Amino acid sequence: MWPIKFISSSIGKKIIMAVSGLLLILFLCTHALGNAAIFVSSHAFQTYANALHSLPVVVLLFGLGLLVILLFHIGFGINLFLQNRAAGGNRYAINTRVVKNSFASKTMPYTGLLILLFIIIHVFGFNNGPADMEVSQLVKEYLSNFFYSLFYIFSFCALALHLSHGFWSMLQTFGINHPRYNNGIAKLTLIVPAFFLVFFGAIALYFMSGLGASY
């Protein structure tokens, strides 16, 4: 059957990686948009959280969908890494990258594992916090902890490194590679990871520094 042949082929795996990666980036964008309320006030963020919790079925389906996407991304990512290592070559036939980041490409599985560890700790912590504590206060409680915030920032550094290669790889899979656009692509491979690092890192620093004391 063609679906089995597709996911078994090298190009099929790359397309699944690219599509799942794009969906995860879009999730990060929506997550950043929601978390922006933190910088407004605890009331604004709690209002946002309450709006989400008022749609439990939607949140459940969205969460399950996100889990499936993440598992596909991890599974096929590991498979491609092992396949590439066995072949001893490059995952991509196109090697005309404007900005090379060999360190990021070589550490993809390791930064990916660190990101996964962060997700597990982060999700477990917020889903198993005190029942009588609002989400907005739980955010302050966790991120006011120096070591948790440090781990938070370090994890987003790993994400930025992961994305600096992953975003470029995704564009290559989609066929977005042309001398006319390469300079723009090179900038995007830096801008997109830097945006997430600066934005989410700023949330941690907001509480770490004491600026969020009155939050």
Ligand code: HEM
Contents of the next structure:
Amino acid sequence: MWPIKFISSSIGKKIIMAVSGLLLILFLCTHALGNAAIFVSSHAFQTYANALHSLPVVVLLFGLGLLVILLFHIGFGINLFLQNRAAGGNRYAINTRVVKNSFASKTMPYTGLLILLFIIIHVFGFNNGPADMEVSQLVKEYLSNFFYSLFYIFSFCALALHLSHGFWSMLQTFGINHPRYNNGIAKLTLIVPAFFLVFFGAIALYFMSGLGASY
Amino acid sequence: MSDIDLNLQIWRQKKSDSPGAFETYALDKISTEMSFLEMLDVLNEKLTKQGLDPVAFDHDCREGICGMCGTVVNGVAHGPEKEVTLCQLHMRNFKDGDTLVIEPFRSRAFPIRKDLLIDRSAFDRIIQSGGYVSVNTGGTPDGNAIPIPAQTAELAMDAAACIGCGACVASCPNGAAMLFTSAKVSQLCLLPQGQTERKQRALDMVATMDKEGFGNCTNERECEAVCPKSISIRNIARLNREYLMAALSEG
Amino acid sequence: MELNAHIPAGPLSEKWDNHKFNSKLVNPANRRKFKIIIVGTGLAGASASATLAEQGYQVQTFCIQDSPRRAHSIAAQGGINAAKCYQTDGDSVHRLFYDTIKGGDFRSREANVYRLAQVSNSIIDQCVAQGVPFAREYGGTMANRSFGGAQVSRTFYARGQTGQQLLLGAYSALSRQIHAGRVTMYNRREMMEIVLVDGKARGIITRNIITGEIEKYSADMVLLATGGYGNAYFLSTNAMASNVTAAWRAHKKGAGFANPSFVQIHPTCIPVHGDYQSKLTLMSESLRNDGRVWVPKDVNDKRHPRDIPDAARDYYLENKYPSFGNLVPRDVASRNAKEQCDLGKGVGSTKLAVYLDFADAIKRDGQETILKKYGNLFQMYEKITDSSPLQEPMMIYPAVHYTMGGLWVDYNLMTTIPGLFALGECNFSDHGANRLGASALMQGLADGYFVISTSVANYLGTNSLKAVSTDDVAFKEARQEVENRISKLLKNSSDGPTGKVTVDEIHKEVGKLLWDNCGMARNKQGLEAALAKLPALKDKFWNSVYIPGDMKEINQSLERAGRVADFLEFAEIMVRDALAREESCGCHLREESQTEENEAKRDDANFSHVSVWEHKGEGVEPVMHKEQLVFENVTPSQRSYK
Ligand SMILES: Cc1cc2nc3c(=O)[nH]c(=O)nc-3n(C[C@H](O)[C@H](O)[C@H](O)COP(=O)(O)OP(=O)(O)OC[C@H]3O[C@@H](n4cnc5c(N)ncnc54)[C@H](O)[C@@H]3O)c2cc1C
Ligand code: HEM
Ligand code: FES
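Alternate state requested, the form predicted together with this ligand (shown: the form predicted on its own):
Every chain and every other molecule in the complex is listed next, the one we just looked at coming first.
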């Protein structure tokens, strides 16, 4: 069966990581788009949330899809990590990295796990808020908490770090590597993570700093 | 030209299955004109004269093309100078009093045979599983019957320059053999001669690579950084593409 | 020893076709019944292994290195010749033939050389089909360059790594057959002995380099493709494992050794820089296209080369050979460099180097153009010497590079032992007394891809061979011989190294003896002195060589010792051969045989022959036989490069 063969091959696994990574990035984009409403007003945001929840089937399917993608990404990520530790690992008395800026690539599993922790807290928090509170209020409630916000910002940093290797790596896995475009790709690999960090970070800061008080 | 004194810590291991350990040797008055392997020759002459077992290490051409030599020096495959094999590394890269920690290329797929000497036959098996164009001797068309644009020939040559030394595997945090495998797949998929078997080749070579116990690529770029022939990871991207296309249509 | 070259009848250009037609064939269905041993995986061995396996024979292939891809052929840089005449510059099979035979100073066989030129074109086609990335023109056709002073552009190349690419092509074909199960590949095996049954070659004894095991292998015939013996000199451009052992073992079992003293010394190598030096590096000959060779006129001129004005420089090649200048053939360039150094005009710390200067070329064509042509060579030079040829002249000196001599073979490439064939550099067949640039790769692949299969079929078709297994007494005896020899090598080592010598010390000693007396210029006195010194050196080796470790493990000192032991014996026939040939030809300059202008003087009346040495037993003087060379299609002429 080719799909089994494919996902058990080294490159197949990489491609699963890249595809799921890409889908997660796309999800983050839509998520960011929706959340942009926060900066307009609490009303705008609530309208958006209500519109979303008037389509429970879509939300369910979307959520399930996301969960599957995430599970794939996490599952294969951990599998790769374990396999690679067995094949490589710390096998020299002196381990020297020749490539500069290899921090992000070295820490992919760890930044990934941080993101996972964040996702759990984030999803759990917003699904288990007080029943009578509207989502727009909940956001304010949570994020006005200094430490809660700090954790969010910290997690976004982890995400940015994850993507500062992941974005380029994903394109490389898809076979996109060409001298003519590599400069552009390198720039994008800074811009994309920076965008998510700034955008999501700004939401947290918005409330954390008290600017969101009038929201 | 000058002389330097060195402190060597070398991995010594009698056989594949015996435990290994580092031994320390002091080596004085090493001319900076020497190559790294000549420095090891001097050490071995000295050990021999002391009735000790010389350090086993692989080498043959000593001009950077056969791919036989290679150790990890202070954590870097083929040592600190860029784009050279160990046999081309010269002692002027080191300073008086330096400590050099010398270890074999390590990988699950490259068992150590003795000291710094390893078994890289896994590479041969990767090639055997598809790193060729299946033509028999004779009956081939005229060389000019297959026009190949100069740029294509150059790109193929960039990939074909691989010497199979294994530094890519040795330096990869995951012990992956993607740079090696991709170099051969790239060379042949770029050239018209390689088209017929293009898909099967990618599938078979990757399958063998996985079976031999190499790790998975996570795009760490260490392989490209230590490669004595500057084989680019662009080849890996090409292999990923080849593999994907092949798996979707033939796998 | 009977020397019948078995040259086919008919006009030169039809001999090969006639021969193929008259040779016996083996039915495809029967081929799998025959086992063939091939020793060596250089161009010759790898191509032969692949081809014979494709045809259906059962092949067992052996090499010393950890992979067949690492054979010494990998190091060839410049290119490979073929008479394609893609450039329409007047080339032809006949011209390639003529150039090769003339380049060899009329000391090779017409028929063999003609066949070589004939099959040269198929080699290129074969390699292209395998995916060898030869250099291309922008229009997509194959690029050529002129090489080694040839007047036509017939050299095909893949950057400066032609040998590598051709070998990887042959290796890939070999790998395919290994995968198909038709070749059994034995890496890290060193052939130590050849086994004869009823006077025919039927197997080999090898030492497994990893386990130290002495192993026996049997077959219906044995092909040696074990390369050249340049390492007899210790320092050469050959890979470290290159040896004479396989050929020498065959010689001692009855294979004639032809022209052992014909050794090519390449003019453009990086000079020796210290006594720890292990190996010499070749700088491509193409450098002489733009570089100017000179030494200071004054022996005591200690100035930096840049500060020496033109008037104080001696561009000795340009002055002496106005029409060829810096592009004289390898032997002439080498000899003249030695002459200048002997006069005390050598440069550098050892005084054993001459300048190769690019300043004028850079001034004329610009740095960029020069770098485009030689960038990678300059870089290689700078890495080794830490000096940039853009800033100051290169220093070069000749070094041992290639051995034209080798096992004597007939037109079928069979040695004087029935069933034992020799291919590639380890035979003597095509290059006479001097090899032209880019012809060794051509010969190795011609032998392996296109010549040997005819011989194999003919041999198997004409001989009925009885079944032989490795249990045969001949194998037991041969193995015993090998074990005894190894024990003898190790006999001094039980009581420690004090008062002993190391393998390398003896190797350096014999190397220097040969270099000084049987190198670029030879004379009776020196050769006789060397011959007198060899027995003592041999005794010293056997009586006091210290080899650490034992035989049942990886023991690189033991490996080298075995090779040096054979070089020591071999050196004797090398020197004897040089002594016996009282003429100058090609690489072989006998100082007694020179023209008034100090150029090599051939003596066709007395020496138009191949000298073939026969081993007569331990301690017995070897005997020389002659194969007369007959020239029916070319007239030997005196070379002149003035
Ligand atoms: C630096 C350099 C540059 C050169 N450039 C050119 C060039 O540009 N053009 C050109 O035409 N020629 C060139 N030559 C010459 C050419 O490379 C060689 O003559 C040719 O490659 C020899 O090929 P071969 O197959 O005969 O032997 P080799 O390639 O030497 O192979 C010998 C094989 O035999 C095996 N072997 C040897 N002894 C034993 C043993 N005892 N037991 C088991 N196995 C054994 C080895 O493992 C190896 O596999 C160059 C040579 C050098 C040194
Ligand atoms: C929104 C969240 C996430 C996004 C957008 C994301 C994105 C990506 C991307 C684009 C890659 C690169 C794929 C490639 O190299 O081809 C990647 C790799 C990786 N991710 Fe994530 N990821 C996310 C969450 C996670 C989580 C929760 C984990 C949990 C373990 C994780 C673990 C990894 C690992 C280990 C890799 C490296 C795998 C490799 O290079 O082979 N990621 N991620
Ligand atoms: S010894 Fe051949 S590459 Fe170093």
